[in-house]
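Coming up is one lone chain in C-alpha cells, specifically the form predicted alone.
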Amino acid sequence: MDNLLEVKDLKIWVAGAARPILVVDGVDLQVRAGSVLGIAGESGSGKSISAQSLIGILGEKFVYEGEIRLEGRLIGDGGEPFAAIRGREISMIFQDPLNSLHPQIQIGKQLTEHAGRSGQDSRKADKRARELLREVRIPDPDWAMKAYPHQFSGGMRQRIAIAMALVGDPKVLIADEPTTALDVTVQAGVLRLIKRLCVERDLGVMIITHDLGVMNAMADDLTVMYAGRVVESGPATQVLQSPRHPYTEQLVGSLPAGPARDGGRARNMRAIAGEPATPRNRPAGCAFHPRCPWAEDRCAVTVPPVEYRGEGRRSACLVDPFFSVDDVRKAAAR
C-alpha cells in the first residue's frame, strides 16, 4: 500500500535562552490510506509538536528542517504552502474539545465559516454540516446547529471536533491525545469513530497518544518516541507483544496488565526507573541508558541509529538485549 503522507528526517529547534534547542531529532513516520499510524510515548517525547509542524502551526520561534510529501508532492518550505493544504488534505483533531470550539460561537457556524471564505454556497455548507453531524452521530443536527458548546457533553464536542475536521473532506487526520478528559465509555465510543471514518473514507490516520491500551485497539503501524527521537516502529501488533527496543518493553511492562512477550504469561505491572528525558536535558548517546537496565558503555557516548530489524520492524538500540534465534533466522533469510 503506498503512503499517503510521508515525513524523512524531520529536525525542529526551539528557540532557547543561549541557544536554540533541538527538540524533535531526525524522525521519520509514513501514513497510509485507510490505516492508522499510532504515535506513542511519555510527555516530553516530541509527539505533538512533530505532527503539528505537518500542518504549519508551530509557532514562530520553531525552525524545522526535513521533507513533507503528501501523496508524492513536496509541501512545506520549498514546496506546497500549508496554507493551501491545511483543513483541506490534512486536518486535525486537538487535544481539548472544549478550547478548539469557540465557547461564544453556534456549532453551525464554525462548520460552515469556511464556506465564505472558499466562496462556496452557503445553503450547500449548512446541508454539508448536517450531514457530517449525522456521520459522527450527534443527535438531532438541526438543534445541534443552533447550540452552543457547553450544551454538549465532553463525548459529544469531541465529535463536533471531528466533524469540523471533517469538513474540507481530508486524506489525512491526525488526533492528537483525542481522549483525553473523557470518561472510559466516551473513549471507546470517539476510537470506534475514528477508526470507522477511517476505513469508510480511506483516511489515514495519525492518532497521538501515551496510552498504549488506545494504541492497541486502534493502531496498524506504531511508532515509539523518546526525547525527541523515533527508538522503535513497526506493524503495532509485533511492536506491543514482542518490543525490540528496551524503552517499548519497558513502556509495555508498565501497562495494569502487560501483554507477554512472545506469547508468554503475562507480567506483572513495574514502573520504569528515573524520570523521563527529554530535548532540554537530553543525555549524551541513547538519550534512555541512565534508565535502562541493559544499558552499556557504549550506549552513554554513541546515538544508535534506527535500524531495520526485518518483518518492517525498526528500533534504534546498540545492544539489542531481545534478539531472537528466530530474528537471526529472518535476518539470514532476507
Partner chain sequence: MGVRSSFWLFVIKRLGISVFLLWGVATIMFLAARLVPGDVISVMLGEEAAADPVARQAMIERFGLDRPVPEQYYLHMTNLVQGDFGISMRTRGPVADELARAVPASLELGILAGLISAILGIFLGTLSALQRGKLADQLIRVVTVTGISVPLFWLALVALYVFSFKLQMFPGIGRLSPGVAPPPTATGMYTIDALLAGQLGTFADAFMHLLIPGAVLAVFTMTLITRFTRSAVLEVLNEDYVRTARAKGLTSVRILFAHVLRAAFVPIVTVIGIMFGAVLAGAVLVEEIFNFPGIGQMMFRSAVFLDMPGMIGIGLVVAVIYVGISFVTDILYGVIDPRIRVS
Contents of the next structure:
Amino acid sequence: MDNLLEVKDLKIWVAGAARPILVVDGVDLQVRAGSVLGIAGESGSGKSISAQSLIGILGEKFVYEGEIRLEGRLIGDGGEPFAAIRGREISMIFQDPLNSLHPQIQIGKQLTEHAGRSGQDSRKADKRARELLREVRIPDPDWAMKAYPHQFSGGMRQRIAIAMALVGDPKVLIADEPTTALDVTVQAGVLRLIKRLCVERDLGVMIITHDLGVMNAMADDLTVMYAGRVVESGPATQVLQSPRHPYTEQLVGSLPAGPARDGGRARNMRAIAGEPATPRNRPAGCAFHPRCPWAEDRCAVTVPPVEYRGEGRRSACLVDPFFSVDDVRKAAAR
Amino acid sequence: MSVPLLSRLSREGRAPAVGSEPTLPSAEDLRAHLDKQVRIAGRGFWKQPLAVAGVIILGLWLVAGVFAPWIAPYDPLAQDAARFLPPGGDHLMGTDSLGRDVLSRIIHGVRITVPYAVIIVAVSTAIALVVGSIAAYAGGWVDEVLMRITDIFLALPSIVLAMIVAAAIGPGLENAVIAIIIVAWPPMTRIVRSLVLSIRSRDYVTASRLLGASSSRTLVVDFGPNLIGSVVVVAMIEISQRILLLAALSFLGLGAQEPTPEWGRMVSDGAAILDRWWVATFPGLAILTVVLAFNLIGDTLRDTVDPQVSKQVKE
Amino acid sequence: MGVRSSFWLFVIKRLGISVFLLWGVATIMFLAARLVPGDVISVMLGEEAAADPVARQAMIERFGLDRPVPEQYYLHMTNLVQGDFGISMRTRGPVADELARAVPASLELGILAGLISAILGIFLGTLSALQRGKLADQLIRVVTVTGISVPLFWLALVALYVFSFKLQMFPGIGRLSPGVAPPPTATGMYTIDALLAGQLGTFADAFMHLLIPGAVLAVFTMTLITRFTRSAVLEVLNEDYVRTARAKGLTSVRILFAHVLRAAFVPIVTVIGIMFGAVLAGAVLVEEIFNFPGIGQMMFRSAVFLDMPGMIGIGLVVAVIYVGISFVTDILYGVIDPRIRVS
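The structure above corresponds to the form predicted alone; please give the structure of the form predicted in complex with the partner chain next.
So here's everything in the complex, that chain up top.
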C-alpha cells in the first residue's frame, strides 16, 4: 500500500551544554491514508520530538537529518519548505487543550486567521469554521465562534483544536498525546472523533501516546520507541498481542488491564524495573539492555538493527526471545 | 498536608503497596539534592563574563576602600590646593569648590557608601525575615494585617517616603540610613513572605513533616538554608538600589552633610557649576560603577542560582 | 449578566483597597509630622515663624495642637479630604495652590517619559527575547543593567552638560525659552495648551524643553520595562498556543503580533502602570536640575527648606497618582484578559 507520509532514517540532535545530543536516532515511519499510525513510548523516547520535526516547529536548538516525503515529494531540508506544508498538508494537535488555544482570542478568530491566504474572503472562512465546528460536534457553533477557550471543557477544547487543524484540509493529522490531559470519560469521544475523521476524510493520522489502551483502540499500525530509537513496529493488534521486543512485552505487561489477548497469557500488572534510558545517558549497545531480563553480553556492545520479522513486523532485538516456531509456521502457511 | 504528596506519588504510578508506609526521601537526601543543584548552578556563575566583571569592579572598590588612607593621594578634607583645578597634573580628577582633591574624596567615599548600604540591607532584611515569616506562617488575619501595612508603605515611591521621614527626623547621614530602612523593609518583607510560602509548599518540607519533624525544626533546619540562600540573592540586588537611594538623599541635602566625602553629596556640589564638569562627573561615575557591580553580581546569582527568586522578584 | 456584575464587584473591591491605601498614607504622614523629635510647631512652621506668638497661636488653632492627639488626627484627615494641605513655610502660600501648578507640568513630563520608556522598552525587550542568548540580547542586557545602575540626578547633569551646554542641541532649563509666553491655560500642560490655542511655535519650544528631562526620566523605567517584556515574551513563547499557531502555518510576524505580544501585553500593561509612578519618583531628582517647575522640583525645594506641609502635600498627591494608576491598570488587566473578567 502506498504511504502518504514516509520518514526514513530520521536523526535529530539537540544543542547540549557541551556537544549536541542525538535525541532521535534513525527512525523510520510510514503513515497510510485513511489509517492510524500509533507511536508509543515513555517520555524521553523521542516520539514527540520526531513528530514535531515533521512540520518543522522544533526551534533553533534542534537539527535534523533524514528524508521526509509527503506523497513522494521531499519536504523540509532540500525540499518544499515546512512553512508551506504545515497547517495545509500536515496539521498537528497537542496534549493540553487548555493551553493549546490562545486564551485571549475568540474561537472564531482562531479558526479563521490561517484561512485567509487560500484566497477565501472572511465570510467564507467564517462559514467554513462553523461547518468544521459542526463536524467535530461542537454544540451551538454560532455561540462558540464568539466564545473564549476558557468557556469550554477540556474535551470541547480538544475538539476545537481538531477543527482548527482541519481548516487547511490537511492530508495528515499528527496528534501528540491528544487525550492524555482529558478525563477518561471524555477521552473515548475525542478518539472516536479522530478515528471518524480519519475514515471520512481519508486522513493519514499519527497518534503519539504512552497509553497502550489508546493504541489498542485506535491504531492500525504501531511503532514503539525507546530512547530515541524504534524497537518494534508492525500491525497494531499483532504487536500488542504478541510483542517481539522485550521492551514492548514489558510495556504491555505493565498495563493495569491488558488489552484483549487471544492467547490468554494472563499477566499481572507490573512495572518495568529500572529507570528509563534517556537520550542524554543512552546506554551503549541496545539502549534497553540494563532493564532487559533477556539481555546477554553482546546486547551491551552492539546496537541491534531493526530487522524484518514477517507479516509486516519489524523489531530490533539481538536475542529475539519471543521468536516462536508457531509464528513461522503460520506465516509460511499463508 | 500529607494527602497531596501521597496521591501525587501514586498518580505517577509508583503506588505504595497497601498497608506499608510509603518510602519518602529523608530531609537529608532532599537537602543534599538541593545543595547539589545550587552547586551546579553556582558553577555557571563564573562562566558569565558580566558577573566576573562585577566581582572584579566590586573587588577593586573594596580594596580601595580598605586601604583608602594609603591609596588616596591627599587628605579628603584638606583644603590645600587651589579651587576648581581641572583634572590632570597633581590632581588626577581635579579639585572641588574648596580646593579638595576629588580623587581622594572619591576613594574615601567608598568607606561611607558600601558599609552604610550593607547596614541598611542587613537591618531591613532582618526585619523582613521576622515579619515575613510570621505573616507566612501565621496566615489568616495576622498575615492580612501585616500585608496591608506593607501595602501602605508601598503606595508611595520609596524616595518620596524616605525624604519625608528623613526631613522629619532631621537631615544627616545616620538619619538618612534610618529613613531608608523604614522604606526598605516592606518590599523585602513581601519577598520573604512569598519565598517562605513557596518553599513551604515544596515537597521536601512536606516530606520532612511527614517524617515527624516538629514545626520549629522544619523552620530552622529544612527551611533556613534554602530561605537564606534566596534572601542573599535578593539582598545583593537590593544593595544596589539602596546605594542609589542613599546617594539621592545626600544629593537632596537630606543625607550626608559637609564635609563628609559622600558621593551623592559631591555630585550636588558640582550640580550648580556645569562648566566645572569634573566636580560632579567623577563621583557620579563612582556611584554608577559600584551599583553596576552589585547589579551584575546579583542578576547573575538570581539567574544561575535561584530561579525561584527570579520569579518572586519579578512579581 | 453574571460576568458583568462580578466585574463591577471587582471594581468596587479594588476601589475600596485604593481608599484604604490613601488613608494609610495620610496616617503615616500624620505620624511623620508628629513623631518628630522636638517642637511640632517648629517643624510645621520653621524655627523663625515659630518664634512669632501670633503665628504660633494660629497654627495651634488650625491643627488643634492644644487638643488630644486623636482629635488632631481627625482635624488632619478632614483638612486633607477638603483639599487643604496647609501653608507652605517656604512660599508662605497654600500648598494646594502650588500643587495645582506643579502637577500638570509633571504629568506632561511624566507622560512623555512614560511613552519613551514604554515604546523603547517593549521594542528592546521583545527583540531581546526573540534573540535570546545572541549578541543583541547580550548588548541589551548590558544596556539595561547599566540603566538600573545609573544615578538619575547625575545622568540629568551629564545630559544637560552634553546636549545643552556643549552641543547646544537643546534648549537648557525651564519649561519655555526666555521670551516665549506660556499658552492660555486649559490643562496646565504647555504642549497640549499650545496645540489647543494653535500656537505651534510655543508647542515646539515646550516640547523641546521636555525632551531631554523626559529622556533622562525614561532611562530607569525603560530598563525595567525591557527586562519585564523580555521575560513576559519568553514565557509566552514557551506556551503551547504559540506552538499551535506555528503548527497552523501562521507566519512568524503574525504569530509575534497577534499571539505572542497580545498575551505578553497583559503583564506588560501592569508594569507600565507601576513604571509611571517610578517616573514621578525620578522627577524628584531630575526636575530641579532642569529647573522644571513640577512636583519633583517642589518636593526637592521643600526638602531643602525642611518644609513639612509642602512635603506632605506632595507625598499625598503622589500617593493619589500612584494608587490611582495601579487601580486603573488592575481594571485594565480585567478588561484585556477575559479569564480574569469572568473569575
